[in-house]
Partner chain sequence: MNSQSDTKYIHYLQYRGKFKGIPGWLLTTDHKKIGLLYLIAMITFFLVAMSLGFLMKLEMLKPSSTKGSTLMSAQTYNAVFTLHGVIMIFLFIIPGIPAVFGNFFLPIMLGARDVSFPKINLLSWYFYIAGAVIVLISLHTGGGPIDTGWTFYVPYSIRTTANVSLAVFGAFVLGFSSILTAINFITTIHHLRAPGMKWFKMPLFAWGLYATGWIQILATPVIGITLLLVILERTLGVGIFDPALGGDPLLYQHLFWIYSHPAVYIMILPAMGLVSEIIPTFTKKNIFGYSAIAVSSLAIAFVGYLVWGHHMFTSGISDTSRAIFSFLTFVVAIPSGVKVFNWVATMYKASIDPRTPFLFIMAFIVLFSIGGLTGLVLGALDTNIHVTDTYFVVAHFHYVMFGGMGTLFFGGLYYWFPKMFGKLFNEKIANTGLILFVTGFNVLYFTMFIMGYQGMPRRYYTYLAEFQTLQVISTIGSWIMISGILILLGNLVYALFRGRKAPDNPWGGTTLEWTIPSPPPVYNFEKIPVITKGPYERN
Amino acid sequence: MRPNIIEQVDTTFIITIGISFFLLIVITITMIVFVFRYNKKRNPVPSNISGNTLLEIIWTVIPLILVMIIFFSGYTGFKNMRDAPENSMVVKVTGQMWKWTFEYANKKISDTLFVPVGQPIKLEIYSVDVNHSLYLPAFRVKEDAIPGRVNYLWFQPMYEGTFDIACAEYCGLSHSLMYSKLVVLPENEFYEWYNKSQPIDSTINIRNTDTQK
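For the form predicted together with the partner chain, could you give the structure of just this one chain?
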């Protein structure tokens, strides 16, 4: 079983915020204590300290170790994010001003992303006009849609429900309305939807697969 991306991102976040909060508190409290303790009334004569090499080495090395921990945590989660499982279901997504279009392996086209629960999904992301960015906040993933290239991301919905899909890269007038939905269905319901034939919707401007490849 793959590690869960959501948990990995949240773990890196908690480690980072934990370290940050600790450092912030140390810095702030120390500063405030010094300002009171070494106030000019209490300590009229300043001592002549201009440095301490050992101390400076310590406070360079410890933060370096701390940030390397964060780096590795972030990198581990990221490796997983980039490594879509072999058995992923591939859905092609096209961003355009200002909507998302999803195209399945059987050429079925939809403006909502329906997926079966538990199935790893790999989204191949295209754009036909300007930059967009497909963002699934609930799954902690996003990847830009850049015209002229194919980007991808993957995620695995573990339970049923409806989730927001936003556009995170500014794309003009209705950027903030470029929302779609991810609907996670039980497997049988998904395939019922998937296999139902559908009249081709000519208003959906799909990417020309041949020239993009």
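Just so it is clear, the structure is predicted and the values come from calculations on it, not from any experiment. Numbering follows the first chain given and starts at 1. Take the two forms, superpose them, and find the largest set of C-alpha atoms that agree within 1.5 Å; that set is the rigid core. First, how it differs from the form predicted on its own.
Positional change of residue 68 between the two forms stays under 2 Å at the C-alpha, relative to the superposed core. In a rigid-core overlay of the protein, residue 51 has its C-alpha displaced by at least 2 Å between the two forms. A displacement of less than 2 angstroms separates the C-alpha positions of residue 176 between the two forms, with the rigid core held in common.
Can you swap the form predicted together with the partner chain for the form predicted on its own?
Shown below: the chain alone.
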């Protein structure tokens, strides 16, 4: 079974924050000890200090180990993000000032992304004007939309619901309004929508409700 992208990203953040707090505490305590123990009042005449090979090895090896832990955690998550499953449903995403458009394999187009629960989804990302960035915060994935280039990301929604889609790249005056919705449906409801000739009314209702909030 494929690793969960959400859990991988959250784990990397927790590890990074934990190491940062650890270093903050160690460095702060060391500073306080040195301020009181080696101040001018206690040591009016400075003493000669010789090198300490063991200490230098310690403060070189420990940071190296911590950095490698962060790197390994981040790389394994990145590798998973860049390896979309072969059975992914492909949806073409087009960014433009200032909206997202989603096109399915049957040429159906919607301004809301509808997907079936449990199905890996691969989004092929395009832009028709300036740089945008497709961001699904609930699923911890983000990828730029760049004119003249095709980018992609994938995710697998494991629970039903409605989630935000945002643009995370400043793209002009109405950048802050460039939001859409991701709607995860039961498989039968998704294909009922997918096989209809016209988008269902819930696309408009969802957007209107969000605007009113």
